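As a starting point, one isolated chain is supplied in structure tokens, in the form predicted alone.
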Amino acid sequence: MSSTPRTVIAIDGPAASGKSSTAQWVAERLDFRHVDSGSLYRGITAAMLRTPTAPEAWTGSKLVAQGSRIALRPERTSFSVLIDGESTEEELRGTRVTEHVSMVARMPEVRAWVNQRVREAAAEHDVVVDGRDMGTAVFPDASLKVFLIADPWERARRRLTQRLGRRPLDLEIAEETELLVKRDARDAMQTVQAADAVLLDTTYLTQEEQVERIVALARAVTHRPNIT
């Protein structure tokens, strides 16, 4: 393990607040690696779905037992989640995984497993990490902590636009907003802003503007003016 202190930028926030896509872009700008904790939750969910165990019988210990099948493969500015040595991006973003991942992410054993994997990924690289407790439970001493928020309607609109590839109807946005508000309530215990995090409301910001602000903050806290 390297003895050089690593820089960690932690981006937290509720579901569909744009954490993962923003974190990936920030990592590219900084030449860091992006660690997407959500992909690990999705990975362990997908691995469990490949077994014959019915979801109602899932437990934290059964899920963590699937962890040996999951690996993080470093890319230039990110990590890919592999299951049984195979690339899984389409599977991870599929409907079945999406339907079950929130339940999985609330299990303490699974959260502990994911958090440890994220710490291991950050041990050898400067990283941008995103999730719901990166700046509190996982990296309380992160160089920079950012907490993204946005109006639920706007979060729903963005999620549907990405999912559908078109401008969503108001009725579709309203239905998705209701789902997001319910998920916010379920995830409330995990989605907590660190006391020293910078709060960034992205409701009226473009993603490029979000990234520019976080990169500027990173330049300030790391004293690395060469970050572009």
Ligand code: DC
Second form
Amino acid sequence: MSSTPRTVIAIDGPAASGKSSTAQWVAERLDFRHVDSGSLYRGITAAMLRTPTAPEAWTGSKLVAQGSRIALRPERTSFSVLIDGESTEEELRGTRVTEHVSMVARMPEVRAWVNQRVREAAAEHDVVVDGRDMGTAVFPDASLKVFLIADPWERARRRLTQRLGRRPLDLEIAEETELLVKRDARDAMQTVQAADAVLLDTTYLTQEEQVERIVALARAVTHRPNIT
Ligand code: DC
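Since the one above is the form predicted alone, can you give the form predicted in complex with 2'-deoxycytidine-5'-monophosphate too?
Entire complex below, previous chain first.
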């Protein structure tokens, strides 16, 4: 592990606030690597779902035991989560994993495991990390902390537009908003805004504007004015 202090930009916020895509764009602009902590919670959930153990019997120690099957493969500006050496993106975003992951993410042993993996990734490279508690539990000394929020209806609309590839109907947005608000409630305990985070409400911002604002903040805190 490198002993050089690395720059960490922490982006937290609720589900579908645009954290992951924003963090990825910011990482590309800064030539940092993006670490998506939610994908590690999803990875351990997916690995467990591949075993015959029923979800009712899952415990923190059984879940953490699956951790050895999971690797973070460094890419140029991100990390891929591998299970048993294979790429898993579709499985991680699937409904089975989404249904079970909140319960998994509430287990302290699992949280400790994820936090350790994220810290290891950050020791090797400058990173943009996204999640729920990156600026509080994992990187209280991050160079920059951003907490992203957006109106639930707008978050639902964006998520559906991405998923369906068309303009969603109001009825569809209403159903999705209900699901999102329920998910917010399930994840509420883990979702913590650091006292020194910059709060960014993206309801009326485009993706480009969000990225631009975070890159401007990053430029200021990292003293790298040449970031384009
Ligand atoms: O952001 P996401 O939907 O991929 O997150 C998946 C789950 O993991 C979700 O239930 C919230 C949880 N999570 C968490 O508790 N802490 C994090 N740092 C990241 C995600």
